[in-house]
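Coming up is one lone chain in structure tokens, specifically the form predicted on its own.
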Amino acid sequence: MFAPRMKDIKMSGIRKMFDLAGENAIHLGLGEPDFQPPENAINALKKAVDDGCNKYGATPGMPGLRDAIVEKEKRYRKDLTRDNVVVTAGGTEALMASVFTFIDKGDEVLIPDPGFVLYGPQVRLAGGKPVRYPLFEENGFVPKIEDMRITGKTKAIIVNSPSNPTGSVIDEKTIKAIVDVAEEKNLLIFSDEVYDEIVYEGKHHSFMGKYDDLIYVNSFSKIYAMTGWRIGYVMAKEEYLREIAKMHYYTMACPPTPIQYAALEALKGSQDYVKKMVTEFKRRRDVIVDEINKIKGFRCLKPKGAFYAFPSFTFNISSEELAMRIAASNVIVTPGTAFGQNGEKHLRLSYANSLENIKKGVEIIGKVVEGLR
């Protein structure tokens, strides 16, 4: 009865842990800010609904919103226009529409391991073959060209910076190395940069403006805490966007109209909201890393971006089993293997939670692992 394409597609390990959460669980597994969207964006959404802006809109999105996105991204590439933007249902649909536009049966796509849970399944659903490239703790979870297995069937590379789940940030030297090999091998680059504003030291380095055969994905979900509003965008050169827009149309017809007014207001308004959120995340990051590293058997690098800690552990137990034992004590974390085989012996902890809950949750984790030593 079911289509063969679904045979090897499993439910996300993140969702599995989410479903285990008890009513009073401390949730260090959620990949979303624990803030509400900016007030001006909320008011713009209400106004749009009240003003009757509830009908279908243009398939690629409102011209005003696309122009505002261009103004933001011109910091990386000056010649962008609204014809380089399609507004989507979050970064998820942006990536899905793009992968289905370019990837066909037998195409190999390099994906990070550990990496975000969508990459592999989306490639497989499009008929392609995901080929994992490892990210190692000793290299700060930054990719290395020599670990990428490029063959005659390789069509694209997916990159993610800042990274979910590791919090790593790709530096300019590595970007150049990836771009150089993509140019030499005639490969597409899909760049997922949805955490671009959540960087704690230095600055975010984008693939935008560095390579012409680039599919750039971004979102309002993380930066403006609009995860449930499902609004994002994809950018590429016009000839690519025309094809992506067709897949986007047959996926959802057009992005939700009132939400676009809210996203536009978020971009046009003061960015103090984002700065305050990042400052708070940095404070929490410093606490969670320090607390985890106090637990014997754990080692946690300090993430440079996003809002995830990705500690390794030395206990003789799998990541999933450890996460399940912690869940039994009413703290939800995500096993590293939810993000690929190279995530074994790691946990992902989101610090999109209060400092009180972070400290209490890590304290409970410490008690759980005492019996493992």
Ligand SMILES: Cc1ncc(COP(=O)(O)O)c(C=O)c1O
Given for the second form:
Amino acid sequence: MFAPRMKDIKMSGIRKMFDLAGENAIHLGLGEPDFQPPENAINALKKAVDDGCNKYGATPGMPGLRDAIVEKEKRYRKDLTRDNVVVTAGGTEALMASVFTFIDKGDEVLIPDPGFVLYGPQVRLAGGKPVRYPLFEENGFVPKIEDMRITGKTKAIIVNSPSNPTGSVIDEKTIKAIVDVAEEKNLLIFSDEVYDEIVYEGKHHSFMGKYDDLIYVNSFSKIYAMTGWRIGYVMAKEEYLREIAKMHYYTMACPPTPIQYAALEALKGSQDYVKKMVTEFKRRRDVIVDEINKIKGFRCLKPKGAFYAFPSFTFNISSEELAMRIAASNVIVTPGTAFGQNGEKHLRLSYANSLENIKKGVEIIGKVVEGLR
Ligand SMILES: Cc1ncc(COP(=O)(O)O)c(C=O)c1O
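Output block for the form predicted in complex with the named molecule, input the form predicted on its own:
Full complex below, order starting with the chain above.
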């Protein structure tokens, strides 16, 4: 009855732990900021709805919004125009439309492991074969070319910086190395940069402007805490974008109209909102990393971006089992294996929660593992 492509496609393991915890559980499992969107964006959304902006719009998105996105992204590449942007339903649809535009039966696509949960299933749904490249703690979870299994069938490399789940940030030298290999082997690069503004040390390095055969994905979800509004975008050279736009049309028709007004307002308004959020996340990051490292048996690198800590542990237990025991004590964390086999012996802790809850949550984790040593 079901199409064969659905075989072996499972729901993401990220939410599995949610069902195990009680109502008052402390959530260190959330993949979204615990803030509300900027007030000016909320008001723009209300106004757009009241003004009757509730109809279909242009398939690639409102010209005004695409122009504003171009203005922003000129930080990475000066010759962009609105023909290089399609506004999508979040980074999720941006990635799906792009993968479906380029990947077909037999194509191999390199994806990070541990890496965000969308990449593998999206590649498989398109008929391709995800080939995982490991990210190691000892390398700060930054990819190494020698860990990428490039074959004659490799069509694309998916990269993600800052990374979910590790919080690592890809440095300029590694970007150059990946671009050089992609150029030599004639590969596409899909770069997922939805956390680009959430970086705590130094600055974000983009793949944009470094490679022509690039599909660049970004989103308003994390930066403006509007995950539920489902708005993001994909950028690429015009000939690529024209094809991606077709896939987007047959999936979405167009991005949601009133939400585009809100996103435009968020871009045009003061960016102090983003700065404040990043400052708060940094404060929490420093606390969560310190607190986890106080627990014997855990080791946590300081994540450079996003809002996740990805500690490793030495207890003789799988990451799923450990996450389940922690959930039984009413703290939700995500097992590292939800992001691939290389996530084993790791937990992902989101610090998109109050300092108080972070401290309480980590204290409970400390108690849970006392019996495991
Ligand atoms: C690395 C990464 N990429 C893409 C997404 C998709 O985000 P959205 O579709 O809300 O833009 C997420 C969300 O968690 C993410 O963590």
